[in-house]
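One chain comes next, on its own, written out as structure tokens in the form predicted on its own.
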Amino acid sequence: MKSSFPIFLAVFVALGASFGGFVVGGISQLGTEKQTTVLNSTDTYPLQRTGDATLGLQVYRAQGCAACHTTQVRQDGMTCDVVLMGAGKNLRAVQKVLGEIAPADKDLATNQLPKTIFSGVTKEVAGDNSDKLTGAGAKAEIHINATGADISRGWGIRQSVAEDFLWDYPVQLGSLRAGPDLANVGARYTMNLQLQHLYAPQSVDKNSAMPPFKYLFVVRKKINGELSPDALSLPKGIVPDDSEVIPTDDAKNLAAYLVSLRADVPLYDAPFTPTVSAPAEKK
């Protein structure tokens, strides 16, 4: 009897510590999380979801989507690019520096700018070479790229952080990837594609293992041979030519929630440099 109490106490302490670390600790961290600002911007992130997307989170939960999908992009590290934006007033001085640090670009002309001089280097290498270029009077930028298997798959462009889940209740990170991660699926699929994928997954991705959720839709005959305003725009062959597919409210709310999953802005704890398209030439 004397030896049983220490064992009981040790088990109690171990279970209590586990509960505190995994449950209480997680709740306290997310419970105190607040909206933040986008890196190098005054925009607030994340914005509150629309009403239909908020309802769609509960449909996502009810359909058990988290059993096959995760919503957490993992990141292994980061690399940097050094982009020469302008040569300044002394092109010869800049070309001299380029001859030392990037011989292949030593004869660079101003009409070739902006140009990436170094790609996929460490922060230290990028900073050192950027300083040499700016010291010669050039304008150089360091662009940050997140790296990792999930990012290479196109599932996201940065790691998932606590702020991404601020408006999720409950948070459904998932643990099995029978299907792709959905943390940034709203940037990949439009509303109509989300609905089409729910109704006929293989029509969007022929290798998809996802079962169709046809019970979230109503199939009916077309009225006067025309599609109704709410009908899905589907490729031929999915339904008979005289029929149309109407999404129910649950289907539309679920699709709205999926479209809202867009972790595509840089944050202080998850930085990257967004790709900016060049302005279109005026005709």
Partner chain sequence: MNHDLSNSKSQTSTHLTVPIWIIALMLTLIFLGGVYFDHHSGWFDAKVYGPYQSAGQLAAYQPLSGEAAIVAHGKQVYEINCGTCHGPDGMGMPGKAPPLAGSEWVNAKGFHRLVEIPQLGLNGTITVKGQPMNFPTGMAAVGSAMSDADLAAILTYIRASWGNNADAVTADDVKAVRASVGGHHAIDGDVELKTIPE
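Numbering follows the first chain given and starts at 1. All values derive from a computational prediction rather than experimental measurement. For clarity, a rigid core is taken as the largest C-alpha set superposing within 1.5 Å between two forms. First, how it differs from the form predicted in complex with its partner chain.
- With a cut-off of 2 Å and the rigid core superposed, Tyr268 has a Cα displacement that falls short of the cut-off between these two forms.
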The other form holds:
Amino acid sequence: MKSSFPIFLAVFVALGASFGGFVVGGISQLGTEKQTTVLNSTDTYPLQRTGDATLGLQVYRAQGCAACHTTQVRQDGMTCDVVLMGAGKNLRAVQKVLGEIAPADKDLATNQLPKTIFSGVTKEVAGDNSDKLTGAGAKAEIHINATGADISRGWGIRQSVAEDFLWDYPVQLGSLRAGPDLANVGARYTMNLQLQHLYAPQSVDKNSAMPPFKYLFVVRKKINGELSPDALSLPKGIVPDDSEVIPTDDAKNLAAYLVSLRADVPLYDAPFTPTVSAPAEKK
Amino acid sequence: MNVNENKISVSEIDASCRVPLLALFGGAALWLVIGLALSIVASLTFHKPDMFANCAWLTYGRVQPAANDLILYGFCIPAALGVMLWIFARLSQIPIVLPLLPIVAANIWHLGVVVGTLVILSGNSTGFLWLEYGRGAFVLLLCAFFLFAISAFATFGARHHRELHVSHWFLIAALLWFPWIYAAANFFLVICPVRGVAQAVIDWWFANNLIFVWLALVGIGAAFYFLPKFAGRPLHNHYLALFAFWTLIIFGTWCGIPQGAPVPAWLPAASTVASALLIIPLIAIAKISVKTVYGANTQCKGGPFCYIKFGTAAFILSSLMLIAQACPHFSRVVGFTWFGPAQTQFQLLGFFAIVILGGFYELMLRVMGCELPYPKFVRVQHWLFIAGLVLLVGSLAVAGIVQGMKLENPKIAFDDVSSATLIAFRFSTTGQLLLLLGSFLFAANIFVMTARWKFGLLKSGWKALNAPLQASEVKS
Amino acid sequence: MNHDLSNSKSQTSTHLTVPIWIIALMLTLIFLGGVYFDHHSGWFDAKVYGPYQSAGQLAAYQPLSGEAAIVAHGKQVYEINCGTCHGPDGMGMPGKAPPLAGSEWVNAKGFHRLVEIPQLGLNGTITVKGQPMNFPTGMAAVGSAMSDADLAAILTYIRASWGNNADAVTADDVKAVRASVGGHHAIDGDVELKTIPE
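Counterpart to the form predicted on its own, namely the form predicted in complex with its partner chain:
Now the complete complex, all chains and molecules, led by this one.
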């Protein structure tokens, strides 16, 4: 072949296709995402991060935290629980049904309610059995749970979805878990613990491999031997007794961002039944 | 340009590449050394976490991307452009057209890398994987690439033999590929950012199209040029090579969205399907390379031929790792583990750097018209690189699988998961040291070569100055 | 080493054809890939993520509690048992069945009449939304064989949908009405219907 036109065509066709699919398609589908509402509620989600948390994301980016941490929870599947909420007027009939479907619970008494009759079953099984129970006049509910290793680890209740990152720029999903996932770290660590962990990770978790971010803090002599209000309250032995550790604005913002990381409300695309009704955090 | 009448000699063509190639390779060698050194600095954090606790510029999250970008943007791309330019000139049978452009381009490119690296280390990175450099460096790199491409296209367009070589397909496509993905990704992520997780999708698209597809186009394009030359026989099956080209770009371009990412299911599903289909170009490339090389009576003895053979094999292996990462079940295990970085390092250093270094050692003697200053280093570097890669990639890949299996079991505490991988860093850091040593040898060769050449120029210039004037010159 | 400059195809590469087996392998993989994509992509639905495979599955896994669950169940049973005549939108069908949307019988305060209609069947002239109507086929006792829970779910659903707004009907309510009617022929239009207490 002599003409180079086919090469141009090849690039145009091949790269053009994936450009259209992933870039144009991605932008038109995800780039136009709007706030949604929390499932079975009227609360909007996600709320804009507070000012200091928004600045904190920039600190997170600048230190390259995403090199070691992800902020995305993966989900392997979903299971259902059937929970008997009330026995209705005819306990006998309910017990009879229970005898058929869950012999272990056939002598159920009303004061044991609510009680989980089945757990970890598929939607079909849960649906059939709860229909049987409601047929006997009982009040039964099906609870949906998201499952997976990340979720069992306590890193989240459900998988991360696009809405969780709606306000973020840059979106810091991360690709390596040298450290734990942070998608819900706001639910695990308080502001003070975050700051202490940033200053001296090993003082919070002895075996942590995280480098300390001492450069985000200022160590200075205590004034009149008193801890100033801004100083971290650290366990003994981290800094000399006559010194105190003051977080810089960067450290405070970063901690605020970390505390704001919470993706634990049910959404249409990531459904689950909250055990204690999950409050959408309102400020 | 009409070259039919007075046939141009090979050495003339090679000589026309001299200055541009020295500019491209010189910087590349420097960046390779610095990049590998920085990646060692980064991995020190895993041996002693509080090493750089007080030094923002050397914190892991900055040094790590800076090192990776230096290897990719600092070494891989400019070195690849150098090899590409020489292949274009050789295939066109003419000296480089507009030779000034690649020289200017090389300098702008290297300036861009300096700017980008400082941007990352000072904490101003964009935060997007493989696109950390930001606006300033983006403009510089893109301009440099355009200037380079003008000269490359002009050389290609003026080719003496109109018939296209297989390598033309791969290399021309690469010239068109890079500006498209680089400009699009920077536009939508940095210049005029899109909202939400679409950013991540575009970043994955870009990273895959650069690190997998672009490197494959250039590396395999170069290998398909060099392998037949070394083996002293024609490339096996022209049409299969074109088939490999088409399938590589059609399927390869859709890979890269990880399973389980927080994006609608169709995106990772499309990538999974595309990754499985990558088997096709891989089989084709493997078949072509093996059939071309197998049974040839050229021995490689640690020379450039060895480099290219090893690099091609590494391409197949690292691509298989890429496919494995996209497999629905395996991806769950190795996702977010050290397996990913292992694959990337293998692709960058095991496949691409080795192929390009092989090409470099092959062409440099011809371009400079003299032997390498330290010809033995070539062989030593070859073994250092292979040993280093086995240690680095092998240990990280195994660590990744162990880490992944432990992560999948929620009963194992996270600390125990990470400490299980710590042992791997002893090996991987040793591997990085060997690689660094090897890159020193490469740098030594090119720097001494450049110095000698410049010295020679000076000497002849000095001679010319002192020479008695000719009568004709006096007149004018 | 051969470093001549010529790069005519005949010298730089051999010209065999692409082996047929690799094309066959590719087509097979494309087919399998298509099947995989069909199962796992959710067909470009923006709401379908990860382990969910389709919009339908995602909808099935929405957590419902209390009345919402009953309404969802009622919708299913309604569409199988009643929707064929009254339409999935409750607008009725000319010559087949009157509308349920906006019907004063459906929106009645009490539930007695409403339970008895599907339990016993309905014939003769019926006035819906102020318009007297007559359907030669009438309505058979389609609900008589249903469980209390199912019928209650259907009635709760039709009372809560298409702009209707009336209280839920529980399985106990249905049971009570059923116990009071015993064996009976189909109700005879408005006239008899009105004799039943609301």
